[in-house]
Structures are given as structure tokens and as C-alpha cells.
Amino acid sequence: MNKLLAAAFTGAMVLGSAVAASAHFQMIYTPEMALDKGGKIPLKLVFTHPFEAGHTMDMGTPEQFFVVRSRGENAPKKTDLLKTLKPITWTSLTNSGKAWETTYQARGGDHAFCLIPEPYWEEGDGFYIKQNTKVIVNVGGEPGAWHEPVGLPTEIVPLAKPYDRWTGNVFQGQVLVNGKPVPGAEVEIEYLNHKPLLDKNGFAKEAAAEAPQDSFVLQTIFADENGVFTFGIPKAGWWGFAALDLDPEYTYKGKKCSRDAVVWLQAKDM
């Protein structure tokens, strides 16, 4: 291990001890990432604990919610979706929380849905959490700019298509803050273990998998010196990746704010 990588890992470990892993995951959920044809799709914005369908946090009014559509050689087009959001109540297995929903008319190519949420005050940890989140939906298998940054302040850029992963494939992503790689970034990984029931705005009680021990609920890996992480996908379904506290000096209302980056993928069995 070279000195740069060692220093990055040391810093990340110190950071990880200062900012406790919380398993909070911002979701932008729609049933399918890879669509055969276009049409109106539902989108649910929920801040929750996806593996256990546990405590759902009250979301404030998002600061930004937009989509970047890219198709072939055409220049990507950004569309503001903030005014389309409607408040809902999302029910987990333990409580209910404030969330948001909308619908979107998806057409051919890639659609990168991006959320910059209002920071959430985590009383137990004594700091705010702000998870800038991205989900990429493809229509018709038409090529798009899934591998390009969209310009979020904190962002995970896929290095493998997040919507074409078979079970057993690997997924790679690069962690960026203000467009620059974050060496040794701490990345939490969690499986969406309870099916979202869109008509009921809540999770199904039945779990898809059982964790043999608590550490399996929330997995942790570290990026390399280029901010790149690699994960082997063991099970079909939705997987969330959250790179934590990427801007340690960032504050909100005079308090520390963990500025995170989240991206989701959906894997399929062959």
C-alpha cells in the first residue's frame, strides 16, 4: 500500500469513528431501472433504513429535484422536477414519515434523477445529514451518459452501468466532491430488503433476505486513492451505496452536516 493510499485510509477510519454509521439511506424509488419502452413512471422519495424497513425520517422540502436526460450523441438536457413533487406519508415497519412522490414521462435513453434534500437533523448523533442522491433509469436500451457526472456537490459516478448488472457482476463507482475524487472515501452499502408497495406508500412486511448478524445489514468498504470502489453483487434487487461525510468542514445552521453521496443500482438474475 503506497503512502497516499495509507494516509487516505487512515483519515477515513478516523472520520468513520467520529461520524457513526447510521444506515440512513435516501431513496429515489421506481420499480424498474431498465425499461423496454417509454411511459409514465412513478417516483417515491423516502429517507429510511432499507434493509430492515426500519425508522423512516421526516423529509423536509427538497432543495433541488431534477432529471438529466441523455440519448446517443445529443447533448444532455436538464429538467427541473421540483414543482412536480407532492407530499406523502411513507409507512415503515416501525413508524411513518414525511416523504414525496411524483410521476415522470420517460422516453428513450438515460434519465438521471437527482435529489439535493434539505438537511435532516439526527438528534442521536448531534449533526445534520444531507444525502445527495442519484438514480439512473434507461429506456429501450438506448445509450446515454450514465458514466458522466451530473454536477452534484457530492456525487457517485458509476463506472459500470447501474441498470445492466446481473447477479454476480461487480459494480464500480467513483466518489466525487465538487467534481474531484475523494481518496479513501467510506462507502456504506445496503440492500432494499422489503418491497416498496407503491399503492400503500409503505414497505411489505416480508423480507427478501435474513442477516445472520447485524454487521451484514450495513456493509462498509473504502474507495482507493482515486475515489473508486468495487462491490460484487450477491443478490438480485436494489442496492444502495452511500459515501459518507465527503466535506468534513460543511455546516448547516451552525452545526456539523454530513454531506453524503448516494447512488442506487438494480441487479437481475440471469
The other form holds:
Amino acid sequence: MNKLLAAAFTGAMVLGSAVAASAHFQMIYTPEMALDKGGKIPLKLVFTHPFEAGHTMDMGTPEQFFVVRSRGENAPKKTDLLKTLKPITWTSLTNSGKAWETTYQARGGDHAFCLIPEPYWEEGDGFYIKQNTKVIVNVGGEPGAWHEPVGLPTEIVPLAKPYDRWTGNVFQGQVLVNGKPVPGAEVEIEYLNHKPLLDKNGFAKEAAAEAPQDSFVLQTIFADENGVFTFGIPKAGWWGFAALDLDPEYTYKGKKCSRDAVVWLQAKDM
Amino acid sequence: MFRRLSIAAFSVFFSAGLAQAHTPLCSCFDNGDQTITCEGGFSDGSSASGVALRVQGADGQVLTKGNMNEDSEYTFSKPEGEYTVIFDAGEGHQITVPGAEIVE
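Form predicted alone done, so how does the form predicted in complex with the partner chain look?
Below is the entire complex, every chain and molecule, led by the chain shown above.
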């Protein structure tokens, strides 16, 4: 049991099993990852507990938010989107938290939206959490460099397109820290179980799935010796993958900081 | 023996699949400055550089034509009235984009 697990366990003892079962996930949400046509798309940046649409944490001002567009064999192009972000308040089923939104004019190919957030102080656990997050949107079906690292300090590189998965497919990703694979990385997985309502900046009350027991709310798997994890997708919708504490010595403002990497996929039924 | 046959059959199926997988793609966007940019490509990510593109008017006359540049793009002045863009990568590899469907 590593320190983070131990800390999470201690927190669980204090807060109770309902909280212990769900984990923090940084979201970059837009309704559709695989668009037929380009145009203006909405993006919402929310730091939350997606399965239960639970406690939503206050986000600080992100350190970086940018998109890397790649189409076919063209060289990827990076565009800074940080200044386009506007603060919003996102309402969960239990509270509300500071979040961000923007819109983006998408043309063809892959658009890898990348967020490096300000670390979040988790009072209950006594350490910071920093989830570098990537979401890849495709327009028109022409692939780009979705399978190549963007170069985030911590990053999950998809080995299958996160936007073309059928329900029942597997998804694989490689966990990297500073560009190097993380053998045995611990990966937490949650389903986005309550539909985000973009006009209300909050989650729908209705849940898509019911967990038969707490273990199913937050699934934990481990990467292999190459940092590669594999997940079978049981249901259409958004699935988040968070590789945890990839740089155990990392600190922020003199305190322990869990340096995580997050990626999302959107699966469709056949 | 059966296994070898299976592998042979799989190889044939696989190569046929590869050809099928190479479908042409073309999306056009209104740049908002009286120009249109068309982006061409293929579903396997290969380049469409050099592929022919033409713009036709309502009665089929060619208004402009050219080839995709090194970034697999072609930009032209937005025609008055109805028009259609034809991305022509050879037989079975043509895409037709009606001008009315081209937006920002």
C-alpha cells in the first residue's frame, strides 16, 4: 500500500464509505468527441466526482490550457486557449464549485485539449492534487496525432482512439511521467454517470447506471511493466482514467502533491 | 493444414480491408472573409497533397480548379450563387460538398 492509498484510506475512515468510493476527476467536457462537421463547440472544465455527480472542487486559475490540432500528415499545431477561459460555477448534486468554460472553433482532424491545472489542496488527505488532463475531439473522421504524446509532464497516451470506441471494445493507454513509461501505475476509472447540463452548468439528477456495491463506483486497475493499462468498456458514454501519484517525490508549496494524469473516452453503442 | 488455410484466408481478408479502410475525406469551411478553405485527407491519416479539387456552378461549369497544397488544403474565393466542391482522388474516391452546407 503506497502512501497515497494509505492517506486515502485514512480519509475514508473519517468521511465514510460513500466518499471513499469515488475519486477526484478533472473533466474537460464537450457533448461529442466524434463530430461529423466542424463548428463552434462548448468546453467545460470541472473538477468533480463523476460517477456520483458528487462534491465538485473549486478550481484555481489553470496554469495552462491549450489545444494541439493535427490532421493527417500535417505537423501538429498548438494554440493557447488559457485567455479564452471564463469562470463559471458548476453545480453537483451536493454542492457547487468554481469551474471554467470556453468555446472553440473546430475544423477537421484531431484536437487534443490539454489542461495543466493549479494544484488543488485536499484538506481531508493533507496533500495537493494536480491532474494534467487530455481530451481528444475528432472532426470528420480524419485522424491526426492522437496516439503521440503531447508532452505534458504527466500524460496518458491512448493506444486506441478515445473517440472511436464501441461499447465492448477495449481501451488501452500508456502512462508517462516526463515522457517515460510508469511501470505498474495505479489507474482509477469512473463513469460519467450523470449527464452534464451545459445550459445549467450542472449535472442531471438522473443516474445512467447504479452501482451494486461501492467497489463499482470507482474501479482501480494497474498498468503493466510498460505502463500500459487495458480496460474493457461496458457501457456507452464517457469514461475517465486517472493515473495517480506518478511522481511520488513531487511537492507544491512545500507539501506533498499527487501528480496525476487523466484521459477520457466516449464510447458508443453499435 | 486447416490453420494455414485460415491464415491465408485472413491475409486476403486483411488486405481487402486495408483498401476499404482508405476512404477519402473532404471538409470545407467558410473563412468569413469571402474565401472558402477545403481540407482533404483519407481515413487512414494519409496526405491528400496534390489531389485535384474543382468548384462547379449550378449548371456544371467549372468555376475554379486546382490541387491540394502540402497541408492537404485548397482555398478559393467564395463564388456568387450556388456551387459545389468536388474533391477528386480518382475513381471511387470522390467527395462532393454542396456550397450551401459550407459554414464557419
